Amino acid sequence: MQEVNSPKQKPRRSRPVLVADAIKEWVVKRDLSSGDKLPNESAMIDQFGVSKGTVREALRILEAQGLIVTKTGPGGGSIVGEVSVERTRALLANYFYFQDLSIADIYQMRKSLEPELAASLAGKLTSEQILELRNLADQYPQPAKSAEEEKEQHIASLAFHSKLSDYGKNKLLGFIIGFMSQILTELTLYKQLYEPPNYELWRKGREHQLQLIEALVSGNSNKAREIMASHMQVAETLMKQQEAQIVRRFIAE
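Let me have that sequence as a structure, single chain, the form predicted on its own.
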């Protein structure tokens, strides 16, 4: 019988999982790129000393992760795939679904990272990128008249931040910020934080977006950082108020 205070043992990893890891290591060591071909099935059986079934299951695991693509028929086989941003964010979202993230958790990250992203983009965006941001900011020039319209405004506002994350040169920074926008969107929808419509959230959000665009166009990185920091602080306060209002209404009901 296991002692109460003994450390929890990690579950044993199956042989196909171990072989999948070995294949990934093999790919990394050879610096293979998307589209490069993997050894055939027989070669893998010999190389890893396992059965055909184990190799096939390992390849299925890697394919489910988006790391390889398997083609059947003449000239078929497995090639190195490229994991999409969408798939990666979806997998991370599945993990954080069970972590009970709060508005405060998300904004702790946003307040640290998004002002720096904004500063890094000042004076470096193309006219097409600026136009995309203007179109998003102009999508809802008037406050919402219904909960449904408020929901669409929330989504559009977060799409503005996702677009900024796409423009950054630092792909890791951009990925994290884009992911935070995604999970905040999902949290907003799940908790119905768009109901009732919040005029102040719309007004301050749109005001900050328009000010930020002008700072980005002028190349004023300090101003861009300042505007985004203010936007994050105001948005966090108002979103927390919205969340508290939903909780109070739920309790009252």
The other form holds:
Protein chains: 2
Amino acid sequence: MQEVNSPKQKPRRSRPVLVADAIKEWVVKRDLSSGDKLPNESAMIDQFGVSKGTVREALRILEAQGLIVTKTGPGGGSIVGEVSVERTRALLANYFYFQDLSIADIYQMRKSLEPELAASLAGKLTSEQILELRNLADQYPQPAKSAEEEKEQHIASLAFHSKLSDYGKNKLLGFIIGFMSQILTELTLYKQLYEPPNYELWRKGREHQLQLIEALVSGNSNKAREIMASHMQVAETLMKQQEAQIVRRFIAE
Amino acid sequence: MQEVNSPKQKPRRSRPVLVADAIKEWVVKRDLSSGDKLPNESAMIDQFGVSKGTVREALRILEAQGLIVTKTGPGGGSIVGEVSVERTRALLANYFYFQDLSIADIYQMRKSLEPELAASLAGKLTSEQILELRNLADQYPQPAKSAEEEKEQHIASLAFHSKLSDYGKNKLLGFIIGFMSQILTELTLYKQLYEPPNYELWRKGREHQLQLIEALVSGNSNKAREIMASHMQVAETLMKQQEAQIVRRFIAE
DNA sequence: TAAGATTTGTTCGTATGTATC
DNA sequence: GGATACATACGAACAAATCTT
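I've shown you the form predicted on its own. Could you give me the structure of the form predicted together with the DNA?
Expanding to the full complex; the earlier chain stays at the top.
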């Protein structure tokens, strides 16, 4: 599997990306972690035998991926920087900018994952966490009086799910659920308001949240799963009513 | 919500970053899509009133995120580039480099998602796709004779799942499953081989693949779901036996 | 094949900004 | 405030890739 004679002429990597790769390798080889210092610019210029401009382009590449953070001044320079969730979500959103996700796609996944998350959290939450959830659920104790208000409630509800995903131990599961909540929130923020508030669905949704909290407190994981599953059905109906389209835009940075 | 007096002194965005943002905005505002041309370097130098070096750093940022592709020569320059799955997976992997994912975390998700995917594909595959799956499943018709051979079979099996995820219409679901297959493949590639081949599990795994293909062809979605669920149990046992640790390394680019 | 034109790629020297001591 | 150490930014020049004729 050599790269010789490969018909797929790979587009020759420019020097900045080669340097960026070299730096990444350097970091991994020494098993550096968040906060550890990298050599400064002039050291890299010597080390890799390239000019300042090239080194700087390489550093911008790593910075764009969230792998390093750079500071000026004495004691400054670049350090390894923990990649943030926000940036990662943004990068993932950029990918789906080109992929035409539908509401149905997102709900196919939510219906599988959210009940699983709820079940895994039953009996595992601290009283502070429970309190936070209650606060979110109580944020809108009355049915929405206008489409605008319903929108706000919908967003608060998504924040509830996002918060829940933070409480789980499974970082992958949490990330994906948080990502979907973000997409749906943006969708809700930007969408047209042409539907009147739906009282029946509102009532069910709120009821679900309260029942869910109760199940989480009592540690009944099967019940938590069931409630969340019903809730997803309701939420899906609500979203599909709006015939919303996924907002196409770059985010990142 | 002004940025004045914000206690959270946000780390002043450098000029390349600002230029990169401006370019992104420019692209979105015109609703450009994959392949459309951006102004060339000198035009940007004029347009933004910055130096060549600054423009180039901005372009490297966008390139690192997969948003543009740059070519030299006449008619060259930068174009909007569809963000590739590979790059996106790599960027996501960078995030989880810091998050200590466990095998259990990944399988909690696989157990939820893979059966769902299987069910959604029942009766929807073309004969070419079925053939490809059969080929992958038939790649190792005999039980592994060595640990090394078992490793190869395990990787082939993951390729089977990856392929399956490509066939679905749900891009988000496909992406996540593909991502997990990739992580597990790397894990398998780099892990120590201290366990002897496990014939019983091998037999079950292969049986599952064949039964699954059959269910997919006949369009029995409930059966497809069930088989995949059992298969996930087996696969999880196999992985956990190895006590593998998630490989920590940067990928990307 | 070869030459010329176009556009990105890379270097260097210099100057400026910024944080620490 | 001044000295120091570092990143940030500019501009001019030259190198390399690639398209056209």
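Since we're looking at a predicted model, the values are computed, not measured. Between two forms, the rigid core is defined as the largest C-alpha subset superposing within 1.5 Å. Positions refer to the first chain, counted from 1.
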{"query": "Comparing forms between these two forms, the hinge position between rigid parts, one of 24, 233, 220, 81", "finding": "81"}
